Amino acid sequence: MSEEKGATAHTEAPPSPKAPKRREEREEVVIRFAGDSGDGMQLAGMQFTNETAVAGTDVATLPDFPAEIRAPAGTLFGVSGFQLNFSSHEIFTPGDNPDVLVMMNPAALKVNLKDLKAGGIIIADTAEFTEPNLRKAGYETNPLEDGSLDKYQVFPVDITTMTLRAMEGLNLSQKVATRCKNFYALGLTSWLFTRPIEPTIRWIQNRFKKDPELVEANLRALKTGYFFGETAEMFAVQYEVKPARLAPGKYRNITGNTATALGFLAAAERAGLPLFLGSYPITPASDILHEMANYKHFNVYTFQAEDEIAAVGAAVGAAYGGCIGITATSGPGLLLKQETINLALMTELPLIIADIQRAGPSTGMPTKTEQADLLMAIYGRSSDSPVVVMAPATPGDCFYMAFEAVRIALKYMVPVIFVSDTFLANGAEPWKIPKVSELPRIETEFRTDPRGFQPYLRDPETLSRPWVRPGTPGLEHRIGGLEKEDITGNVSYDPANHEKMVRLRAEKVARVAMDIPLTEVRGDSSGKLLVIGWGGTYGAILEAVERLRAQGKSIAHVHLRYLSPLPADLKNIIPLFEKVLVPELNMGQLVKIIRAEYLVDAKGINKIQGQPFRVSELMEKMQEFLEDS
C-alpha cells in the first residue's frame, strides 16, 4: 500500500453524528497536558500552542519538566507537564489554575488535580489506570471509578488502545506505535477547542520526512483523536476561543531561549561582526547553543567547551580578537566563570554572559525556575568590579534585551550579564517579528591609526578604551589581569593609580544609565503602593496590579530591565508612593538593592518553590499590604 493510499484509508473522516455538536464560546482557556517524560507532553503542548498561535489567539505557556532525567515510569517525580493559556484578549501569564487536564496516567492526575478548577474537564487515558500504575501514584482505588472526581467533568478515553488500533497495517513495534498517543491526545484536544490541526500536520510531515511510516503513524494518531471528538457521544460541547486583537504585523510563536539566540544573531548582523558563542551544556541554557549552531552561514561560530571556564575563556579570546564574544550558562556555571569575567572587566573587553537562572543552590532543581542569581551577577566577583546587568521581561523581550546587551557591551567596552530564567527560557508567546530597519545599527570602530595610540585612552563620553584587532601594525600592546596604569596600560602597583582605575571602571558602568530609556510606570503616577519587579515576574505582577486597579486600588507597577546600573529616574519615582513592594522568586535580592540605594523601607513578596508566581497569590499579598496600616 502506498503512503498516500494508506493515509486516505485511515484518516478519512467518519460520518458526522445526526445531531450537530453545540459550540460554546469562551474568552480564555487554560489547558495542562501531563504524563510521563516519555509520553511526549512537551511536544503535544508546543504543537497545541502553535495551532493556537496560527488561529490568532493570544497565548502564553509554562513547560514544567521533571528534574529527574530517567525517573521511573508512572512515579510522581517523573511527571512532565505543559500548561498554556490562550485567549481572545491580551494575556500576560500561562494562567493560574487550569480549566482542562489532559492526563496520560494516574501519577499525572495525582500531581495536577489539586490545581484544576471546580467543574473543570479531565481527559484521562484509561489504559494507563492499571493496578500497578495506581499503586505507584498512591491511589488505593481507581479515581475514574470511585466517585472522587464527581465535581469535575471526566472524559475517560482509551487513548493507548485506540492509538494502537490506528497503527494497524504499519510495520511498527508496539513500543514505537504507543509513542504516537501524544498526537492522539493532541488531536482530541484540538477538536474540543476548535484548533486547526494543519500546522501540526505540516510539522509531522517535515519532522519525520525521512521515515514515511512515522509520518503516517503520527498523522493517523492525530486525525483519529480529532475525529473521535467529532463522533463520540460523550463530547456534547465543542469550545471556541475567538482570535485576539493583536497589533498588525507578522508573528511567530517563540520561546525565550530562541528569542535570545536570535537577538544575539541580529545584533551581530547589525554590527557587521562575527559572533562567537563559547558554551558548556547546562539546563536550561543549552538551547541557546543548539539554536546558534544552526546559523553558521551568518558568520556564527559555536564552540562546545569541555567545561564552563574554558567556554568563557574562549569567549574572552574571541572578544580580544575582534568578535562578539558570548557565553551562555546557568547559575552554577556563572559562579565558575566569575574569575574570567573579572579578566574581561580588567582588560575592558566587550564580553556578553547569558545567565539562564534555575533553582539552586548547587545542582538544586535544574528544570525549575528561580531568580536567585541577581546578587551574584551584580556583586559576585572579587574586589570592586561592577559590570552591566540587564534582564528581559517576557519570552519575546529576550530578543530585544539580548540585542541590547551586545550594543551596550560594544559601545562601552564592558562585560554585560544578561539574566534570564527558566520560566522565560522555556515559555512561549506570539512575537511580532521586527523589521530590520526597526533595529538600531550598532556602530563599531577598530583602532587602526598608530599615531598617539595608547591602550587605555578613553572616549570622553563613554569612557570606553580603543578596540584593536591583534596584529594591527603599530598597535601592538599588552593587556592582562594585573592592574593597569591609566592611559598606557602598563602594569602598575601605584596606590593612587589603582584607586583611579577602579573608579574609572565603575564610572564607565554608571554612564550606561545615559542609554537607559525612561522608566514606564503602569498605573497611577503616584499613590499608595508601587510594585517593583524584574525578569520573568512581569506578567503575573502586571495582571495582578491591573486587576486591583480595576477594583479602585491606588497601585502602580514598575518593571526593571536594567539592574546595574539602575535607571537614573527611578529615584524620582519611588518617593511619589507611600509604600514599595518587590515580588521576587528568591529570598529577597532586588529588595535589598532598592532599600540600600534609595533608603526606602521596601518590602518583599518572596517565593522559592521552583514555580512562577500566580496572579491570585500576588493579588492576595498586595491586598494585605494595601490594607496594612
The other form holds:
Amino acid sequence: MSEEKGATAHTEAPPSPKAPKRREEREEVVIRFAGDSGDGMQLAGMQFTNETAVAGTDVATLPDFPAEIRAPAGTLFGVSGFQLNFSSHEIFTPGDNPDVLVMMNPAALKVNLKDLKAGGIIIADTAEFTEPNLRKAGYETNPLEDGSLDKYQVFPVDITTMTLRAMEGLNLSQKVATRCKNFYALGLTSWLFTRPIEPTIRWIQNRFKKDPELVEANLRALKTGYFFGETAEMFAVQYEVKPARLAPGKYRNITGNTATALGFLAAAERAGLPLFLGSYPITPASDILHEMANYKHFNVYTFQAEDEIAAVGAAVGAAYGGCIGITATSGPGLLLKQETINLALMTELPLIIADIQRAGPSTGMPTKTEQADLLMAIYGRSSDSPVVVMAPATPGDCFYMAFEAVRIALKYMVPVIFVSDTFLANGAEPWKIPKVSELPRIETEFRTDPRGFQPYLRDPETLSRPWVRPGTPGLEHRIGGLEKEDITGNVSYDPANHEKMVRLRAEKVARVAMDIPLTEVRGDSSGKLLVIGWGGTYGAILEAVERLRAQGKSIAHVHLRYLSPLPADLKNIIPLFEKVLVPELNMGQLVKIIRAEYLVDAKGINKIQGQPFRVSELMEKMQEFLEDS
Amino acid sequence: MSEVTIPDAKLTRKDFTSDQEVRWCPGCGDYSILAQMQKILPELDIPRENLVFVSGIGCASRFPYYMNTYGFHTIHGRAPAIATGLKVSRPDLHVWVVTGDGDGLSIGGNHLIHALRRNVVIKILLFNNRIYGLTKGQYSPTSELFKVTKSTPYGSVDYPINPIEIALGAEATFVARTIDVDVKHQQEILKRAHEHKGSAFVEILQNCNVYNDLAWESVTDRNTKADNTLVLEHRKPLIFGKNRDKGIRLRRDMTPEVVTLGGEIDQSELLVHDETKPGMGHILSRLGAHFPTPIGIFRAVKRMTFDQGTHVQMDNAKKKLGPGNLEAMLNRGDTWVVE
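Form predicted alone done, so how does the form predicted in complex with its partner chain look?
Now the complete complex, all chains and molecules, led by this one.
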C-alpha cells in the first residue's frame, strides 16, 4: 500500500478489490488477540466483542492480562491476551482453543501458539519480529520465516509501519501514532470476519471527543486495517458468522462487573431507597466503583474509603441510616471486612458485600480467576455467624443476583455476600435488557410507630427485626456488637439468651431457603452422575455435560446460585444419582459442604491455575469418572 | 429530610439519660464527661431523635448506651468510618463519635486521620487516659515512654503519640483539648465543637482511677493546675499561672519560652492566640515538658465539608443529567434487537 493510499483511505470509498474475495461461512470462531500489556489488546478485544454482538452473534469473552500496567515490552510475562468466541448458535464459554491468533509480537506468539487449533490462522505484526524481540521471546530464528508455522495459515502484516504511514499529515509523536496499531489490527480482523466497524467508529468518536486529532488517528488506523484486508491479495477468503437465534428482545453487550453495578442500582430504584457504595480500589472489583461513581444523578453515594475496613464500615453506617449499604471487594478485602460483617450480622442491619474473587492467597495473581473464597464467605468469621451467600453464573446473571442480594438483605435484615469472580467480572456476553417494569418491586418499611416498639422484636415470618432510621421520634435506642437480649435489644450476658440469639440468627438465614427458586436440573432428573457447580464455571460445565449427554451418557447438571443457605430441594435431588461430581476452581470447597450436608461421597474436579475450565478437560475428567463407576 | 421539629417542651438533662445502669468503675472520669454532655444537649435545641452517638470499643465507647438518643456501639477503632457513612448519607443527623486513646489512635488511627482530613461533619471526642482500661491495664499509644504495665513489665519503649498534633496534621478544621473534671471548660468546648461546621476533634484528658490513676494530676490538682495549665482564648495573649504572671513569648528563632510578666516584660510581648492562624496550633501542641499544658481550641477554621461536597456533586449531576432514569441506564451504549 502506498503512502498516499494509506493516508487517505479513510476519506475515500474503499478501493475495489484486485481479485474477487471468497466468502466462507463459519458457525463459530474463537479469536485471541495478544501483545504487550501496553498494546491495547484488551480494548481491541472488547471492541471486536461489541462489533460482533451488535452484528447479532452470541459471544463470550476471556480477557487474560498481567497485573503490570505496562510490563517491559516484548517479554513473555508482559503478554496480555483477549479471547472471544462468537457464534451463530448459543454459546456458553469463550472457547477452549482459538481458531485465530492476532499477534502483535514474538512473545505473544510464543505464549499463545500452543493453544491454536491445527490449521488455524495467525496474523502477526512483522515489524515487531526483530532480532531483539525474537531473543526476548526465546526464538533462535524468526518463526514467520523458518517454516515452523507451516501447518498454520500465516498472514505476516507490517501492522506498525502501515499504521505509522496512515498517520502522516497528523501532528502526532511517533509514540502516540504507534499506539494506534491496535485499531489497525482490529480493523483488519473485523474485515476478515465481516464484522461491522461502525460501533467502533462511534466508540472512538466518543472516547476521544476532546481531541479531534486522536479521533482522526484512531479512525485512520481502524479503516486502513479494514481496507488492507479488502485490498491485499494474501487475504483470499473472508469469513462470515451469521447472527445467532437468541431469544427475541433488545440486547446489549455487558461484563459481569457492569451488570453487578446495574443490578445494585436497579434494586435501589425498585426499593425506592438511596444506595451507598463504600469501596477501596482492588483488582478485579474496582470497575464496580468506577461504574457506580457515574450514578450520582440517581440517589447513589459512592465513597472511596481509606481502606477495606472503612469501606464496609461506611456501608454499615449508611445502612444504619436507612440506605442500601454495599461494599465491593476481592478476597484480600473480604478478609479484612469480616469483623464488620459480623457487626452487621449482630446488629441485624442489611448489608451487601460483593466479593469478586481472584487467585490467591495473599496478593496471589490479582488479574486471574479463582473460586477459592467460598468457605471464607460462608464460614470465615468469628463464632457462629451465618450470612447469606450467593453466586452469579454468567456475566449477565450478575445483574439478577446483585438485585437478589439486595432484596434478601433488606427483607431479612442480614448481610449477603455476593460471590463473583474475575472471569465473570471481566468477561462479556450479549445481555437481553430487562424492562424496568418487569423487575419486581422491593418492599421495605421503616418502623415509625413507637407503640409497642422493641428493637429486636422479630417479624414472625422472616425473623427480621425492625429497621429504624435515626431521626424517627420516640424510637431512640442503642444497638451494637455486644450480645443482645431477645426482643429488647439490651446488652445481655444471660447464657440461655445467648444460645437463643445465636440460633435465631441462624434460623433467620435458614429461612431464606424457602424464598429462593427451586433447583433446576439440566439433563435427566435421575441417573448415574450429577455434576454440581457454582459461579463462573457454569458455561464450561454446561457445555461439557451437554456434549456428554449428546453421546448418550447418563449425566445431569445442577448449578447452585445460592450457597448459603443451600436450596431446600437439593437434598431430594442428590439421592437420585449414583455419583456426585463437583468441579471447582479451587482445592475443593463446595464439595466439602456437599459431603458434609448430604453425607454423599461427592468427588471434585479441581483446577488452580488462575484460568477457567476448558470444556475438553472437564469432559475428559467426567468421562473418567463415569467409566470408573 | 432536613425538616427540624422544635420540641414542645424544653428538654432537660434527664431526657438524655437512658434507662441503662452506668457500668463504669466508680470514680472514673467518664462519669463527668457523660454528665457534661447530658447537660449541654438540652441547650442546643436539637430534637433528641436527630442525635446519634457512635462509638468503637473500650471503656469510653460504652458511652452511647447511657445516652437516651440513637446510639451505635460498633467495633474497635472503626467508629469514624461508620459515622462517615451515616453522616454523609444522613446530613440531617447530628453525629458524635466517642473513642479513646487505644480505640482512636491505635487500632483506629487510620480512620481518625481520614475522617478529619475529609472534614466529615462528625464530632469526635477522644477520651485520653493514657492506658487500656477495658483490657485491664496495658500501655496505650499515649502512655509515657518506659511505662510499666502488665504488657510492659520492663517499661514500654515506644514513643507516645500526640493526639492534638495528629489531628492538626490530618488537616482537622477544629482541634481542641479539655479536661474531664473541668466541667465549665468542658461544656464550653463541647458546645463549640457542636457549633463548628466541619469535623471537630476534642481530646478530653480523662482519669482512669483503676489502671492509671492521677495520670493528669498536674493539670487537675487544685494546687498545681493554674501553673500547669494554659487556657487558650481566641485573640488573647498566652498568660497562665496562679497569679496570672506568666506568659509565653516567641524567641527570634520561633521557639517559645516562658517569661514572667512585670519588670521589663509586659503583655504586648506575648504570643497572642488565634484559632484561625496557620501554624499556631502546631506551636501550642508542641510546647513540651517545661511548659504548661494548653487546653482550649487549638484550631478552628472553615473548609468545605465532605458532606457538602458530596451533595453538591450529586445535585449538580441531577441538574445536568436530570433525575436518574433506570430504563435509560440499562439501555446505555450500543444495543440491538433480536426479532
